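The form predicted on its own is given below as one chain in structure tokens.
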Amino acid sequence: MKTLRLESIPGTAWAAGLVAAACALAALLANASVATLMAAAAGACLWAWSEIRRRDFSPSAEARTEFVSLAEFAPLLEALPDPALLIDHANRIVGSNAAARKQMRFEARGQYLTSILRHPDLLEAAQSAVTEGATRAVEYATPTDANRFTRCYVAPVKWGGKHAAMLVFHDESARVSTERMRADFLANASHELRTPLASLTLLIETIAGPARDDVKERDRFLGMMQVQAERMRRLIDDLLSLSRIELDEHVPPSDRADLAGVAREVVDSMTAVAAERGVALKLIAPSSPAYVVGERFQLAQIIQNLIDNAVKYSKSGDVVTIELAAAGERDDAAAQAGRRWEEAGRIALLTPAAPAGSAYTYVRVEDRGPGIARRFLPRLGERFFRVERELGDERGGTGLGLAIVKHIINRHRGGFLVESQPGLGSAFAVYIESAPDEVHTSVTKTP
């Protein structure tokens, strides 16, 4: 209760008090009994007023929260590390944190939830949280975002007299990728290793039986066993490599690498291997660095797999051409890298989103092999798919080289193209976002 100070009484109150005193004096002079009753009434009024002032009629804490807007709750969302949204009874977004705005690419408050999320189970859970107070967890995938898997916790929020729902999104991509990687690895390994293992078993039985005393046949069978063992080793190496790539496929690289330098190193290391098959490698690349946003080791894997694939299908005396150049935006890069032969069949195995202003650098590996029929182009990049197997002409590959390239390019948010014409050859091209030029500042040291 506040203490009344004389200096705090306004002038109008003093004037009203003087008027009241004058009226009371006049009433006393006119009629003493009436004046006495008026004074008693005034005293009773003052007593009632003092009792009223002793009571605290300020709104209770619960009543005050009814007047608090949901928007005042929104800043608390910034304390959450995961993306979070607060929606009202009409499914409008009344609050969000920076992580949610960055991931879902929106800014304005007041948008409807359906404008940024389209998953029906998630929308139903949000509505149930507001109207029924139900708490749910919804898992869903985003195929357009490199197969991102998200678990969304939807919980009701009562803020004063208002009902709302909070949505917290947790990235489950790493966990789901690990589980799928384990299952795929076991399934693929058991399927593909069955053939060489059966061959080894048969060869061992032959050496232990009919060819036990035949030195010439035994040596021939041992050579065949060596081929099957080498095939198993390559298959296991490729499976492990593919599994590691898939594990981090949802996380785009942030490093900066010189793609031209990587291409020169790979070509130098593979020249001798290609020469053993009578194939020459020709690199067309700028002498200056060509920086891209990517991981150097995986970029080398891309170029190495594409060159190895081209050499495998080339004849003795052929030349495999590796061309690298900077291009413009996505469509320009695709046109320059994968549209050279008028009558060729072509397909885009991967096409990235096209952020405004992004430039790309492409690598095209071209051979003069037998080419690929149009009907097989959509299946290139599938695990264990080999054109020669479909045609009955096995060449000993694992069928994982192009799958590895596809998954690496997907992680780098790039593009992957195939152009092929039977009788002319095949060309596989990838394009990756160019890195912005860095500004180097020289510092002069004072001795």
Ligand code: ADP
The other form holds:
Amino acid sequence: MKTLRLESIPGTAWAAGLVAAACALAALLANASVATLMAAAAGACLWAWSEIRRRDFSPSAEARTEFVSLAEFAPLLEALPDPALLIDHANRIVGSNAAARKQMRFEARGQYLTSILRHPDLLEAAQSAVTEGATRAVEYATPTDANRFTRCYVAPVKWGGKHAAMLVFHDESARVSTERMRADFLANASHELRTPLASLTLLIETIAGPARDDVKERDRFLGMMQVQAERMRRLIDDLLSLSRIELDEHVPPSDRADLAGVAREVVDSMTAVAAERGVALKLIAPSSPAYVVGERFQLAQIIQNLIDNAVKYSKSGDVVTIELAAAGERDDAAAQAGRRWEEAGRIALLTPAAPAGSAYTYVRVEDRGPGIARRFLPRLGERFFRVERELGDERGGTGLGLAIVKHIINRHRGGFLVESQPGLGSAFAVYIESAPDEVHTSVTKTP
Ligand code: ADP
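What would the structure be for the form predicted in complex with the named molecule, rather than the form predicted on its own?
First the chain shown before, then all remaining chains and molecules of the complex.
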């Protein structure tokens, strides 16, 4: 329903009304032609009416102006999950929700926005919202934490007839970090593939050119090409494997698998290859099944990658020990699996948020290789990280084996740790939630 209040009639309409009244009075008192004065009065009346009509008196516009009273606005502000502030035309905070007060650590109302936020783009956006009614979004990194990104939406609102602004802060750190990781991953993967590809191109050029008629040299170069092609194949296999694991990493396995049986199969299949390098594999595991909640194929992949590394870094004559046992709760399992050497550096690469009462089974793969310096331990499991490269030696594997283990363990909601001491050796251990030995099926009897 349209309502017309005296205070909402515009000044120009009042002026036109006054002119109309003056014309009518003059027509009565003066000698001017009555017709001319009446015509002027009628014109002024029409002007006044059109000025009044130009104003929007619809209920929605009225409501918009009345809406922003703090009493009505506060519950809306409070209901927002993201931190939100309401500032007045002088940049003073006149409203805030609990999330804002907690995150920005301020108590008193009436503080100036500049006293809690200093980002110039954000302050400028707030200023143009209150002065020009502009809506903007500003993204910025937190000065004290380069990994925290916030996007602030700044929108103008009317506050008691004056311009004010509302600011809503949304945490974008997860999105920005995923975007960065993806970009880093692509750059690293391309770099890793480019290195063997460049070698292959050079070898092909040599065979086609200077070594064309030298059979012995040609065979030597063909052998080198085979090594580079094999390196590319391993890289691509590992990259595909990693992306497949990541695809269902958020869905924990529900199968039940005998970890002791899996370990035995993997050890059997790798014994001959290890023996070629003069390394023996020794499995210490219960002869009865050790059931865990897990996917058989992925469990085999974990054990295989760990043994593969242990053999690679062992000397001829060394023994790699693979030990498997059921342990107690999370912390017991971690202690049993990864606290053997007093002087060693150790780190948990993954620790599960274990539900109370869960018991774990661990596998520990131990070698007498060169060991890993303490400073490198936290980076193990990072894609493409290789200690050798950090030490200026570009040879070695793909740098994806431990990343694959870490992602599989993450999917299994298990733990992953390393214990290593230069000169003594390294031990990598994983622990996975144990499953009951037997599956009990309940039978409902119908009368
Ligand atoms: P790679 O294919 O290079 O072995 P991984 O992800 O399996 O990739 O391992 C990453 C790096 O961790 C290796 O390059 C190596 O520097 C170090 N590393 C892994 N296992 C061992 C081990 N048993 N002994 C010494 N260093 C190891």
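Residue numbers count along the first chain shown, from 1. Note that the structure is a prediction, hence the values are computed from the model and not measured. By rigid core we mean the largest C-alpha set that fits within 1.5 Å across both forms.
Residue displacement note: Val365 has its CA displaced by under 2 Å between the two forms (rigid core superposed). When the rigid core is held fixed, the Cα atom of Pro83 travels 2 angstroms or more between the two forms. Core-superposed comparison between the two forms: the CA of Arg92 exceeds or equals a 2 Å shift.
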